[in-house]
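Only one chain is given next, in structure tokens, and it is the form predicted on its own.
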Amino acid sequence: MPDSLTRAIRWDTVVGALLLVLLLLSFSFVDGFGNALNLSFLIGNTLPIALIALPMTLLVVAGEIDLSVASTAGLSGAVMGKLWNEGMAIETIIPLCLVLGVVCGLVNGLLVTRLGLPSLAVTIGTLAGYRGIAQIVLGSDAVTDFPTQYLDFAAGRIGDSFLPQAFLPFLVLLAVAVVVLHATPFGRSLFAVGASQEAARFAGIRVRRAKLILFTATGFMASLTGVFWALHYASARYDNATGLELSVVAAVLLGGIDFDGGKGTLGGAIAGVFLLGALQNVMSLMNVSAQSQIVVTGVLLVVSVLGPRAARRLAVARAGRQAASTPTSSLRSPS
């Protein structure tokens, strides 16, 4: 197993252990946490982060980032509300919103891959641009009268369990993303791209095409998240999902995905997503203010960048000590 993957798995284990500890402590000491309704809220509120985290993980592995995802989701919701107000069928609206997300992602991808612009700067710009278009489309209106069956699916539970109905489609998407990243040539090529674009090109990998696909997929998933958000919370507004990009990036990096690219696993990213979601849920139950929750998210974002780097340095230092302590005679060839 490659050393870089080994280190990523070790960090995954740390994040998974932290999630398990947090859940055990929350079930034991936080009033109302184990209630089926609260667990359903926890998963339902975390799903928007988890949905976008799937393509964002692949994008960061390839050495890029998309900060416009929340604005794309807001634009999707705004267009959904506008078209519904104008009498269009919801079965037509949703595919159109998804196509809109593809266009938004394609714009980001073309600016990065064809013009050579940095993705951080590009998507900060489109973050503002897409949100501005959303406000132009819907204004300050809030659309709430979507069809009951769609609202029930987005916010309802499976029978008497705590699992939201929307969790099952997410599991399907998660399985697809895991297979793509870890079991296909395309997914393996992303690690090479993130580690070194020049080396990837010399190896015959079509770097620009791969990145364009990733930006487009991220736009699609952000738009799907916007549709889900509007139905889950029964409200389409231009400011839906504001600030969601911070939670997505924090969760993905917390899961061990290296911001420089080339390292990480999707399992770690999803563990980071639900660790962040569970922590936010616990803070809400303990009446921690929204401002304090933002501070905690910011701290986790810093920790998520420093943590894996510190772990790698410790691993290198330990390997160095082991090499230094190896008897010289054991390194000599037999005479």
Given for the second form:
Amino acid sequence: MPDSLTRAIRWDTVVGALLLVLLLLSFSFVDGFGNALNLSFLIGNTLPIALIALPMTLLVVAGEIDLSVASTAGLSGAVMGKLWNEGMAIETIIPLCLVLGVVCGLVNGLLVTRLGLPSLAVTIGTLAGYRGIAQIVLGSDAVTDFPTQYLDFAAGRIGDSFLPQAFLPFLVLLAVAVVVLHATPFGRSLFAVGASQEAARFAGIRVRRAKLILFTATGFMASLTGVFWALHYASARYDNATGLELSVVAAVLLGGIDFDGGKGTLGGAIAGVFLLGALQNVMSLMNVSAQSQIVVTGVLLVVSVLGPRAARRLAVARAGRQAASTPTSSLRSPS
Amino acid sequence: MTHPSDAGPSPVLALKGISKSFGAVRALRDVSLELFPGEVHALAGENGAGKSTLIKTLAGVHRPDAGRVLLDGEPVVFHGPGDARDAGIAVIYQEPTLFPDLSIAENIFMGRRPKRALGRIDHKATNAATAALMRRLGVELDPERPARGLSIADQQIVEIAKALSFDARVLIMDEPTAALTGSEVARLFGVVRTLREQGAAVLFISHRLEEIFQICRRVTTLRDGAWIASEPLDGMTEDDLVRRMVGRDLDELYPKQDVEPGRIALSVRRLTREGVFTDVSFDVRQGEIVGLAGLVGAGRTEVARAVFGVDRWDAGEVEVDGRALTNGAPSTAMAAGLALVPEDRRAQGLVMDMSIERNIGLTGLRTTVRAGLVDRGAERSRSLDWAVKLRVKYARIADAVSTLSGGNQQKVVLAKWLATGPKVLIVDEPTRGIDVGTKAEVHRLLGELAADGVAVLMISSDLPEVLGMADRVLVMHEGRLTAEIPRSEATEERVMAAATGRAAA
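What would the structure be for the form predicted together with the partner chain, given that what you showed me was the form predicted on its own?
The next block holds the full complex; its first chain is the one shown before.
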């Protein structure tokens, strides 16, 4: 059997390769791409997507989705700004915002697991709800005067390198997420939950509990991102991070996480995140209009849903040809 | 002997020497059957005897490998269900599939409604034609009423009316009464008698023997895909019919070992789930194989699901090895030493897209860990060990289980659960749809497990399997345990009697 062949066309590997090619081409041909400042911008602007993509990947693997993440991030930023204006200490505010994120995630999780509602519908609802609360809390104010050392941390680089200071904590979180998804019993059970909830239940996996944990973790990470966003851009507004959920979902799907659940790797998802981020950066450098960038993102989202399926079909077809027993369906247009 | 004594008219539909195989499974062997106009003919046989295959052959779904189908004495070949329908053969299934948002009349004339000028649909004509059909059947149903909310009995009437609108002369009714109440059955039988008087031939399938005697004139019995007899029901008793259906010798297929039972390993006390099963109590001892028999729908699977915790129970208690189980918690049941090989291996037993290794590994995620992480080496060797022990035939352990044959998939499910080292093993239809060779292997395995002191509860609709393997047989009927029969006294007649609710054994 062609082990190397089927492995070679795994979609997450494809995305990783595409990212490498894009980086090489950009270094060679795009003016202003390779300097440390631009690279730090690229990474800093991509970090919010990457942070939320970590729990989102686990959630989609388990067959669920959370579209309220950007609103949770916006709500956290708004509450942070409001409490700062009230004179509370930033060291107290940030933990409070994270608790708020946990509550937002818990609400999503309880609605999905206790009432059995589809997460797509629930989180479209809370997407609107959380953003609405954010606007009630902060109105149209923009809070910008956060303590300098926090702003510096969120916007600064490590020395003269191209790496933002926040990149190191992100790497730690990434490592935690990789281990949780791919090496712990909990993470491994998520693949079964996503592929067949019924079979997972019959194998003694606590499906509802697992999903509740994931929604809660997603809320936590979304609020952490909201705090980071407000400090990174030195601006807490109710509409912070609006639309970020689409970038996250697009990147995660682009990275080969199957929308139907049960398949994918965190490596692929993160490659998808940075592929999207790099592409946007390059397009900006090449003066592609914002509207056109949105079109490209949309096309990528469709490709991201098609690509992994085509890759799997191809793998199946090759395995079938190698087995040379029964005629197998070759690459068919997905229905 | 296939001809009734009063054979005046010629058969409207006849099967001559029909055989049909699926892979190595011979579903039908040389089966013959004649249906006469104005006759209600019963088709009897156990689950798996070949009734469904025969129906599907008549309905044009399957094409026979050998033999002929004669319509009015002329050989015909059905290339699909449409051909059979055009020939006047209609099948009424247990649970009809109507379009809920369309009216009764629209359902009946779907795709061929009377048209007026300019291709506009003629609602009046459609409704009038439907009303005429209902009158013919002697049933009151408003043609304009939407199908949504109709009882299953009414839905069947709509299907029958639809069949009549196609000028069906042969109606095949596949367990139509299984989901009906007593008065609904009476009304259905009224319709069937009306059809009979109008000259239709009806092939009637039911697990309820009393219904066969009530409505049918002749019966054809199948057993293991083979034709046993076609004969008048006059003068037969229910016991005669049961003997026809089940009478056969047990052989090497059932390598039962004698084991001295030990302590009680599984204790179920007064377990009740409202509307599903009631007051079910039984014990299974170490080393015992207890069969749980009954008709499909008697509540056997539901009891197993509740014991394992996939469903909740409303009252009662369950103990495994002296430990009370938590209601609705499969993980605690597993921790206590309970394993369930479920009825539907594709949806419940396996994650089809996942590898053999990972499927077997699923039950060991909590145990094959080192420092909180899954020990992949241990996981692989655990999976390999059990796949080899159970002689699963596969190319690579990393292949998806969907690439395996049904028998090998079932072995993976067994491997997945045996790997947990269970004290109590519940198997639900462990050999359904698998070939005879694998079946014997599964039986040998169950025997060995019992010899090692595992308590086995075996749910099966395969009566010879239950009698061949079980130390005791529990029988359920309509949600209650109706009999407990020791091995020495267990006969197919006694089990069938308790399963059909004819007699308290």
